[in-house]
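Presented below, as structure tokens, is a lone chain in the form predicted alone.
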Amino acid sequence: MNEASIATLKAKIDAASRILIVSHLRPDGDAVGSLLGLGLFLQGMGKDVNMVLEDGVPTIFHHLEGSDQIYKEPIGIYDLMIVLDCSDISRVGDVLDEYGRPDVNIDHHPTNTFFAHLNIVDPKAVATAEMLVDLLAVFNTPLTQEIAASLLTGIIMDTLGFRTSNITPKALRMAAALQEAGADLPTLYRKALIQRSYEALQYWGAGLSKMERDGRLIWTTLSLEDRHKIGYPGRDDADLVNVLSSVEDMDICVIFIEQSDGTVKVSWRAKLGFDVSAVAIQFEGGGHKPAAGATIQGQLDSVKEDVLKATRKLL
């Protein structure tokens, strides 16, 4: 992120009235919590804000404030569009194919595509929430108790807690200036890693039971009819994935995800030394180095049969 930018950004909030935010199919607490961080910040400036994900909000972060103004579609015009945490354009789903290039494009994934008017990325930021802390405070205005949790929420879950590889000393004392600000650390990270419903502990007992592996690579799947006969409500994978690279003698693990549209969700994660975005690219998607992820067109079993051998190899 550079001045130039952040004052180009600056100077379009100023000139708009209507703002439409969007980010990410299957959205995580990143994409959850940046989007109600931005969407309250400008609210409180008074902008007409409308806030969007096509799946909608999981369960899990609906005790945040402000997500039930989060809607799956967007309604009229707008002055200002930004797209917040996605690295392609195609990940936020069909909710922009009526409005043309995104404005703004801010994310930190490396594999961005620069898609908008504005790119503002910064791969070496843990969350697009740290990014938005750092972007709001060209505003001088404090954040407020229900902004902090929501962007604190982002940070903790795209780094599972303070413990991805990428985790910095400025994104803990982030944290603990968002503490400061009056965000609850403890009942966020347990609503946010811990705490989980019956039918997605269930889910994943679908998918550990279908676990295989092949020396240090690890994978399973999710099929619709695991999904349907649970009763699991989302689209994900329930962050099984993060259960997987626990395993300790693992060096890489893959899950892959049955989509009723024809398509596989993949995840990757990986140990230190292992680069899984390279090969979530060859498959159109994108992500970073120990964690990347995919969507693609096919059946279940020959989606698997191609990841697993792009992955191995990787490995």
Ligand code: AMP
Given for the second form:
Amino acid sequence: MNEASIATLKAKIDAASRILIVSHLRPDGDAVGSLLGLGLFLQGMGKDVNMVLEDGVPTIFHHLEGSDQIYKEPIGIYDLMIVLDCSDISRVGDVLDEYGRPDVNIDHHPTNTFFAHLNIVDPKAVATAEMLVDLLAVFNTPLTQEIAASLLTGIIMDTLGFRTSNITPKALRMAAALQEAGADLPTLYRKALIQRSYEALQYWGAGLSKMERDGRLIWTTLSLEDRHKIGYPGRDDADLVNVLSSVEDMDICVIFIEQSDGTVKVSWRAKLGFDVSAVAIQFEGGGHKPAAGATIQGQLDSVKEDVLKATRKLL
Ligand code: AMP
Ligand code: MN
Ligand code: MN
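Moving on from the form predicted alone, kindly provide the form predicted together with adenosine monophosphate (AMP) as a structure.
Expanding to the full complex; the earlier chain stays at the top.
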């Protein structure tokens, strides 16, 4: 992040009174945590802030202060529109269709398409939340406990609890500082990464019972039928892909989650040395080298076949 873009962002925020902040579909902890961290901070400066997630807030984040103020669509006009944790504009869904090019894009995905007027992109950051801690420091206002808790949730989730290959001493020091600012690390960690609903574990069971492998490539599917039979409320995989990636002799794992709109959500995870974002991009998705995703039109079986064929080329 260069000084000039940080100064430009500060000037834009200082000049704005009504601010819209948006993050991505199927929001993860970094999407929700970054949205709340920035949103609550700007509210503290006296700004009129609207926080929007087209898919709403997953129940596992309802403990975060301010999560009840996140809406599913924007209302009215804004002086400043900020998009967080999105590698391209389609990640926000349809919510900005009538609003034109966003003013600011703050993100850490190497596949970012620089879709806004001001693009602050740092692929070295472990989470968008990490970037926000640095960006907000220019205001010289201490972070409240609520803001620290949201931003720490972003860092915890995107690093899977400080264990992804991109973890840095800087991110660890930042987590310590957020804990000093009052964030309850053990509780946030448990709520973000450990605690699951009974249905989520049953859903894992459905996926695990269909797990397949071809050498060091592992995959499984979650169908709409699995989801409905179990009563799992989300459209996601309940993070089952991270369980698949724990198989000792795997290089790449893939999960296929059938959606009700005729698409399939695909998630890839890979060991160091592989770049699954390159395959995700072929299917109009994106992400990071070791973790990528895409939403692909088509039937579960045919999407699976196409994606596995493209993924095998990496091995
Ligand atoms: P997921 O597989 O959804 O857990 O996402 C893994 C990584 O890929 C995250 O960094 C996501 O932000 C990114 N990602 C997931 N789906 C997409 C998509 N459709 N387009 C671009 N990036 C994506
Ligand atoms: Mn995210
Ligand atoms: Mn992120």
